[in-house]
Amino acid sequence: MPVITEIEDLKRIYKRRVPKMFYDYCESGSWTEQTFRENCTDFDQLYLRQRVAIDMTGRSTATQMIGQDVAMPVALAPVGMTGMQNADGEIKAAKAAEKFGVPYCLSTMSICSIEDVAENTSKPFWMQVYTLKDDDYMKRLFDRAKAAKCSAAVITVDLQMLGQRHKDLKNGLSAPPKLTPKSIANMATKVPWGLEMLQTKRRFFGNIVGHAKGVTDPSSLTTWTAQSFDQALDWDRIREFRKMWDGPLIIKGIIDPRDALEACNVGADAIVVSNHGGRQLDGALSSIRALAPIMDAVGDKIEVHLDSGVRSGQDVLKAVAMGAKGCWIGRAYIYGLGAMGEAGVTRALEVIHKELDVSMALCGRTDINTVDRDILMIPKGFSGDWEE
């Protein structure tokens, strides 16, 4: 078993093991991948203040997200396809966030379904859903997370349209996934997986098939996915999926302050920063640059969560000192999922909280919530400083 000290080395493994094709979906961003790589190297620009003398005893990585008790401010993000970076892999994850004490968010697009990943669990899980078109489906969807006792519903606002991802394009990765020789060729020397993949009866889009009208086989699936994504998505159609979920409600893909007083205009509860990973705008600001003037926009008016670029304890730490109550991590548990399955994304979880916690401490700070921007050098103008 080899030494697993960061998240980079579970993401060799994670290379190693899994297939190009659902490797490069997870390790990839649109157009240039500016953005995706921003995302993570924005987070070297903002250093941390180390203090000494002071008693580092009796820490707490403890805090609440929507009310929520959580081990530390990390949530599994929702992340398409999951089950097919590793068999059964969404369960694997949420499984493996339970025993943590940290959220897991289900994607509309998983492999397992709702009822799946509720039956395998026995603490509630949140519920991510794309703004479609087809109000049956919608209604339907928000009916089976109350029915798993889903905790909180996520409406993801930023994929009307999809970011092209040259990768996928060339890889044949769509839903469901167009198999050709290379990509055949590739899977049959990952034999673990494979024989894993075999093993298992879920290995299509749990949450669609069989539940939206008409999809019953992959062609029906292509159709149905083209024609779904609304375009013409608006913040009266978030207000009538605020109707349909009564719940705690999260907005996830808030990159603008404007966009952010709109959310607290709809009754959410929480928003995500994020730019999707760096998959959708390329050339859009990284998150952890957009939070700032996202925070001072709404202040208290309403819970500011960051994704997209987070691959270490510090850099939560980070994200919480410029005023996140908490941070989703998707690429970081993927590598640790696809490289060794459930005890992989704990691995993941360990990892990333012991860096929080030791870096907490060496920057005089011994409980989570007390930590705030005074822990941090933040160079002049990080947020931008741009003409009107």
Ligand SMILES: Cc1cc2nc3c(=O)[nH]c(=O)nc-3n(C[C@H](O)[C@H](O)[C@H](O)COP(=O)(O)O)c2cc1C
Given for the second form:
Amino acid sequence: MPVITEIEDLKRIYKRRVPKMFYDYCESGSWTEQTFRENCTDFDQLYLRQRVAIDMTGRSTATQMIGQDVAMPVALAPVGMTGMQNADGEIKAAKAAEKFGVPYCLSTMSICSIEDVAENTSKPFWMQVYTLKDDDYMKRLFDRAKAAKCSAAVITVDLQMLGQRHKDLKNGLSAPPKLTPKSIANMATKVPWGLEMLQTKRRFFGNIVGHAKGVTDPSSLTTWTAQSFDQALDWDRIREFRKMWDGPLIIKGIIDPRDALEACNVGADAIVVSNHGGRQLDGALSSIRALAPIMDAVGDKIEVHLDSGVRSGQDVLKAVAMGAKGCWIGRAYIYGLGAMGEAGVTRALEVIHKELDVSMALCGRTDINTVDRDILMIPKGFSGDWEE
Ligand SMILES: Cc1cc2nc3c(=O)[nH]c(=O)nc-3n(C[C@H](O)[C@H](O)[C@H](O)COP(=O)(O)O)c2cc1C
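Return the structure block for the form predicted together with the named molecule; the form predicted on its own was the one displayed.
Following is the full complex, with the preceding chain placed first.
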């Protein structure tokens, strides 16, 4: 087994191990992928201010996200089809998160169901909810999340319709994968992945098949998805969802200060500054560049988290220094999961934790809760100096 010292190491193993269709599904953004790329490269424009001769013993990265204790300010973001990256992937990722002491958020479009994850974990997880037209399905989804003792609901607001990723169309992405000469030829080179996949029953969208009306077999799912996502979604509809769920609520997918203020008005506990990892509106601003104006707009009205482009502990530190209470990671843990299952997710979290801890110390801070903009050197105009 190669020595894993950075997230990039996990990505290399992941690429070798998982069928191309699922690697491409993860490792792509919409259209030209400009936003997907800039989510990462914009972090490089922020510099950390090194300080010396400051006692760096007794450090702690422990903090809270939406009032819940976390070992570091990182949560695992909801990722559709995680169970196709590695058999029972959602259960494995949730277990790794639980042991590490960070929140796990399950996607509506997961392979393992809410109930599967609840049965196989002992700490509450967060449930991500796509906003669908079917009220019955939505009510039942929130009820199922309640029954599973989920400690937060996460409403994703940036996917009323799907941004186009060229590779998914060209690869004919599906779960389970359709057997074509091309996909069979590729899967034939991914034997350990395939053997594990054959040993699990969980190969379909577990929160949908058997739960949504008219979807009893997965072949009708594509039609169901296209017909069910609510293009008419507005803030009033989100208020209706707020009534269906009385626990902690997070609104995910905000990139503009005006939308952040709207989210404050629906009674959410937190927002996630996110462009869906560059998978929705290509040409949108990277999350790290969008963060400061949003922080300035919302003040202390609401807790602010960030995702999209976080690949290291330095990225987490920079986002926290800019004011985020925590970061969510998507691809960074999926690389680990695809590479090595639960152990790979743990390794991804360890790598990020170590980078965060050491970088924080070298900036002269010993407690993540004291990290502020003073540790950063932010280039002028980083957050944009746009025409009105
Ligand atoms: C393969 C993949 C599937 C995703 N599926 C979902 C999803 O089902 N629901 C959701 O709210 N976000 C989804 N996202 C977005 C993530 O929750 C998160 O916003 C994004 O991955 C953050 O960017 P990063 O991957 O650069 O960390 C997905 C992202 C990826 C990469």
